[in-house]
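A lone chain, given as structure tokens: the form predicted on its own.
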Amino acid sequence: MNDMRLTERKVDSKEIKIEARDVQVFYGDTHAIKDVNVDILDKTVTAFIGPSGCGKSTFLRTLNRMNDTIDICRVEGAINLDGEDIYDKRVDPVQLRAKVGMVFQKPNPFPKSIYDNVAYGPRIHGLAQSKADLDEIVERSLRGAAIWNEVKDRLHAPGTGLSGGQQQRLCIARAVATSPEVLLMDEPCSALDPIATGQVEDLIDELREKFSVVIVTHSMQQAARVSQRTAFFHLGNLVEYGETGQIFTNPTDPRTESYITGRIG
């Protein structure tokens, strides 16, 4: 059981941009999230972490959410975005999403130019007045994702002809262009070789200078390299949740110890 209850408004601080209380996801009669309790912070990266099917994607995906589209999942229990309940009935899904964006594991660019990839949120979501407005979006975008010097001469070439590692910069790219508050990360260098996985990393901690990341991982040298705070989960359970560093170095729960020594897993 979970016993957290984080009550401070302010940590290391800085604000606290997301609050779950008493979360609990369930798949039909599968109880797959447990209790979970967390502060997650502005211009941060907190990593999630555990063995496969511990349940730390499915938190993930609550948090813009995206278990919506799943038909026998419910999300009971609270998660405010800046003090703001996301599952209020007047909360509309779509805005939601513009506002905390997702990276997947396998990149997923459209069957669009480069170009359009970029430009497809900011146009849905009426965020460019001109086609100069739309193209200042991309440049910065893309600049932002560390891709635009790799692209600038190709913009109207598909996306899908990009390397894995430029595929996933681009799909950054594109959750940026509708300046998100929060970005979500599942898994976003599993797909990718050393070099690209190096590239994303070095992109993570530049993006927490405007936004709070939160990245899943099953990597746990990953998560010690990028994030500032770590939630390990283990059988549906957010086991123990705090700094980074004191997670990998001095875990006060048994379970955490033993994930990270490598005797489960």
Second form
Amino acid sequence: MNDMRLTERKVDSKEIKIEARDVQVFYGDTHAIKDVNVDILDKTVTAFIGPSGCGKSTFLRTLNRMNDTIDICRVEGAINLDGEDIYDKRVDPVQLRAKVGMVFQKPNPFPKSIYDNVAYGPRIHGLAQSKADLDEIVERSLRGAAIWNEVKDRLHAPGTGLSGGQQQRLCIARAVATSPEVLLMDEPCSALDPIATGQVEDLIDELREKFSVVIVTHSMQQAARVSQRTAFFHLGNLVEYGETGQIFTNPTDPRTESYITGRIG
Amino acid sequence: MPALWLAVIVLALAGIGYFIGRARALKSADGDIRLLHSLPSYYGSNVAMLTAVPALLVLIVWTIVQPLVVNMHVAGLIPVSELDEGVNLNLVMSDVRRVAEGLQAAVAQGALSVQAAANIDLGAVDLRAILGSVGVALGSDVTMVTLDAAQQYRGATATGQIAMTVVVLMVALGLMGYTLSKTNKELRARNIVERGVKIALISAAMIAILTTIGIIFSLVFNTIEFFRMYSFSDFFFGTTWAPSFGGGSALGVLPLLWGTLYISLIALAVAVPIGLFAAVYLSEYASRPVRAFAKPLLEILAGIPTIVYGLFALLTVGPLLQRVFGDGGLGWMDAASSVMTAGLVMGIMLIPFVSSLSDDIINSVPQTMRDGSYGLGATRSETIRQVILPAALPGIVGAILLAASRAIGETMIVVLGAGAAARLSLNPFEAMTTVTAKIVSQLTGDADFASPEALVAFSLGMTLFVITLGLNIFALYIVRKYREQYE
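Condition change, the form predicted on its own to the form predicted together with the partner chain:
All chains and molecules follow, beginning with the one already shown.
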């Protein structure tokens, strides 16, 4: 691991975006997440790492209430976005998800044109006032997702016809188009080849200027490359959370050390 | 020997062959299964298969062909001069067969001895009475010619039976011996058995296909026959349907096609929205227990026989509509039978068809699509309208087309609900009729089968067949195209 790069990494912001306190998640009788406390900073890339089944994806999905779509899932504790509890009864999960966007493990473009894929979010949230406005949002999002040059001549071709890496960047553009404040990414590169992965990672670093990004990844190298802060999950517990450089070079918990040196996982 | 007994014997031989073959294979490997090419049971199955299958095939073919051959042989023996004026050879032959069967039955029941049955003197015995006493009634006294032919018939049949027994047993034993002689540890018994299984599966598929082709041919020949007697353009472009069995009928198909399409249209107008909304509810909104309860319940509707729907139309829906739209109400409706009655009830019949197929299709839209949409902050109904339904649309269209071809082919509801008048009209409260209902009415009754009035049923059937076939092919094409999207 490139230690030089890791120590150079500095966190630009100290402002807390999402604050999780004593979060418990249950799937039926299974206690999937136990007592998780974490502060996610604004304009920062936070990586969740840990072995399979450790609950990192589950925890990620509680941050925009995607777990609501699963009947048997139950969340306890408090998750505050800008100081407001997102599990409060008055919060509409639909509006929350417009603020906390999500990119999934497998690219999942809708069976529509590239343009309509990106315009989907702005349309349902009424973000564009005119056709020209919408065109501009679509272009800005596609540029933001570093895919504009590849698709600008075929905006009305189906999004499903793109390559895997392009599809994933299209999905990122789609998420960016609703101007979220936080972008959740659930193993966004696991279905991509190394070149496409590199492109998406560069993109994540750029996105940090505008949003807070939370990324779940299986690849520790990826976590080290893209994130400023890293959280290590194990068996539903948050074991250690801190600066990425510190986690990878000088972990305090013996479990973290075992994992990053490859002894568990 | 009767065919049934022969079949039992062949099967018993196959069973014996199984055990001998298995034992022989084991013996050739000195009891060590690992030295065999295949598992011991494959060697047994190989022997059993080759013993039973060819022999049974011979048996089946022989049983079908023998009566035809004997019939031709005996028919050739009847002198043409003996036929009375206007008497068909086929009628004489059916008499001959009855007498032959009667003699057989008389011998079997002891009314005649074998000897007596072989030498009947028509002057001395009343054959008609004897045969009548064993349950074979004849229309007239037996003539000398008929009796001779019947005796010939019996003789040929008996010879055929013996020959069949010998041939079938020889095939079975011969192949059993041959296969057993080949059975040793080197024989690739598994490959042979697998090939046999494959052939069995292919022939099962072939039967379905050949039957379809057979149906088409039976329609085609009668249709051609009909168009020899009735003008092509009068049939397809005629606007009157007025069959009269005395001749001089007008057999225009347009009123019938109009009735069919009108009723189907109303049925689909009922079934498509209700079925589709039900499918959306079941697949997207319903909780698991509700779904587990409601889906089978909805599918029960599909299991109700259409005649019951017909009764529902006749006894409940028709009178109900008449109370609202009839003389007491709006005055648009003369009788309970109408396009609307049949269309509504047929629509109810089609609801489970549309909903069940659409539900499966909506469920097969990948969960990642829904997640993607929810993750962008879309509500459930936005997700359904803008992502799920467009993704499922080709499949849903396929489901609707399949439902349409069922509506077009439906008969019982029309017979009971729509009336019998062939009419070109736009008023949905008038009685009309469909192609299928008219096929029934043209073929039932005492009509001469060779008249255009009866044969028109086949060309109607052919028209309907072509329409529904086209719809089905179109539907399958769309459904298949849709499948490729996610796989």
